[in-house]
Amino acid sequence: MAEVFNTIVRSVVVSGAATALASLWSIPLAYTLIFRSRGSVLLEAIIETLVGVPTVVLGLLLYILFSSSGPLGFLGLLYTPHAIIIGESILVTPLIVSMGYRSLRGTAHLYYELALSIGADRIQRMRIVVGQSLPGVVAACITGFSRAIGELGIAMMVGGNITGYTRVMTTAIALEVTKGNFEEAIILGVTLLLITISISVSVKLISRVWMIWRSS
């Protein structure tokens, strides 16, 4: 059971710093896509796109770059957790600039005008237009880590499901499957449904709170 509970830590942990670092250049992409006039149908054709990449695809992407022969081999990052971070954060990147978009969109023009009104700069600018459509963001940042967390194509592939090292919930189940273990595997399959459904749960407060005091 110990490991059972490390390996729930360490999903929640990987799939946490994926999102992170996705959104470090996500929601600045999203917003500036609203303020793009030229291709910015295209682009936005093309993100949507990208949200249903196939898993496995992306994971044998990383894996001929991470190998040992690769052109990013010398970092060593193959079969660690920085590599299933790093897989995870760009396949949910797609995912978190659409819903942004999305988010941004419908106020971001009203709140751009004001903030130029009171001479803020480039940067003072995106945080009251980011500000001003908060819940809309998190929901995206959320729905992220929600997909990064049921991932598993990646995990596999250049994580290697490494006891104790880069084995997570995903993973995990798989094996304990293929190993006729099904307690264990009951028992991740339920914790990482909970995890999911307590996310779009959240989701729902969250933009419900934002709402209320908002009107108040």
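Heads up, when I say rigid core I mean the largest set of C-alphas that superpose within 1.5 Å between the two forms. Worth saying up front: this structure is predicted, and the values here are computed from it rather than measured. Residue numbers count along the first chain shown, from 1. What changes on going to the form predicted together with its partner chain:
Shown in the overlay between the two forms, fitted on the rigid core, is a CA shift at T163 smaller than 2 Å. Taking the rigid core as fixed, one finds a CA shift for V12 smaller than 2 Å between the two forms. Residue displacement note: L24 has its CA displaced by under 2 Å between the two forms (rigid core superposed).
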Second form
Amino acid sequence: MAEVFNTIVRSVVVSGAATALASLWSIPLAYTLIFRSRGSVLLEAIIETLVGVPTVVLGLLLYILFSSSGPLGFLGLLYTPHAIIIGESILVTPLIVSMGYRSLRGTAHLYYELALSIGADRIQRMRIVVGQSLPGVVAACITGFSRAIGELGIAMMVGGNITGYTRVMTTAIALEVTKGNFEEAIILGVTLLLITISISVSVKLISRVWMIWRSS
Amino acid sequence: MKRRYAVLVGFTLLLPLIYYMVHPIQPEARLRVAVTSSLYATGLLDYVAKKFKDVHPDVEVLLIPVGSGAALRYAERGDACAIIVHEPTLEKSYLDRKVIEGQRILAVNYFIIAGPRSDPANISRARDVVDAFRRIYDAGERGLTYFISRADDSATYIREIKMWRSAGVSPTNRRWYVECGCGMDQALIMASELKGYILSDVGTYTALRARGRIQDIDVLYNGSTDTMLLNVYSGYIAKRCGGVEREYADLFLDFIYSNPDIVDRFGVKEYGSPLFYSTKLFGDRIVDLWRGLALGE
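Okay, that is the form predicted alone; can I get the form predicted together with its partner chain now?
Next comes the full complex, this chain leading.
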């Protein structure tokens, strides 16, 4: 039972860290994409396609990179939670960028000019533009988190599903299925769903409260 | 309005085409066989199924690769008609519950212990397999090596647990004891990456080794002559299965059983040695060996 609890906590922490890491570069990327005129259609199409990249393919690429005979083998990242975090942050980047891009696009130019007119510098301009579409950006991050916590391929390939170290909920579910313990797998699956939903709801509530608090 | 009808008519015309694409040929019967992944991954069963189709062209054999535990559950739920598994203890409990029947012992091979070439636990000098496991335990406790465990209730894992118990030691929760909860292929790759010891069936090891995936480990203990390390693959029919599918399930298992050359010759050209052996050499003794494994003697 303790191990199940640890697995749940590990899942949330790993996917949360991956999402946070990904949003660090994804939101600025979405922001710069808006003010790009040339080739934006092509970039948009590429990013939207990458949203659906099969997780095992990404997992395999990372495995080859991190393998002790691979180019990044000296880092010793294979079969660690850090490898899963790196993999998942790459996985959710296209998703956060494309969703963030869509939510920023509508209002970005208006608030950008507004920010310019009050003499904001580059960083401040970005903060104003992103801040005005915060619910959309938060929604993008939540979707990224759901994708990260629900993915199996990367966690299996570069994490290795090691008990007490890299086992996350999806790999635990896959393991129970191969054992033939379908009931346990269902229970874990429902738990995964409930956790994801409750985290999404609480993040949305917090961001809404924050918006109200800031505007008052 | 007219356009809506045109779309509707067009779509209706499309439906038979889609149906045809999905079902290009309608075989007379299909046979669902859930097989243990170690047997499937080597390609033996695809090969057998192809040979079977030459004799019975009107059957479509659908192979479902799953773990032994899941295969037995499939049989229980009626989602597979025949199963091929290698977990005598679990098989016996399902046989006792009368969920499966018609056992045929189809193939055997054996388990090996692979490990880093430098062999820090010195198991190549072990007297027997129990001694080898004790040596690994000592080396692990001294921080010299890792042991990679499947930890997935597979036949290999159950055998490994039996070995630790025979050696009188318990490695669970030790830092050097890595429970990966993964398939044999991935566990072997992990053992090679971490330069640790592992218990594996010889078939998966040989196939993976030939593909150049696990160059950092070698076979250090060979269990070919040890009945404790015998790996027995049995075929069963699910009790819930009936009708034409059941007839073909019987035919399929009998086909493998009565053509031992298929099993014996498979992989010899590719890997230099067979991956599995038919029960020809064992004769009737194999049933006793299976029972011994099932009862955990």
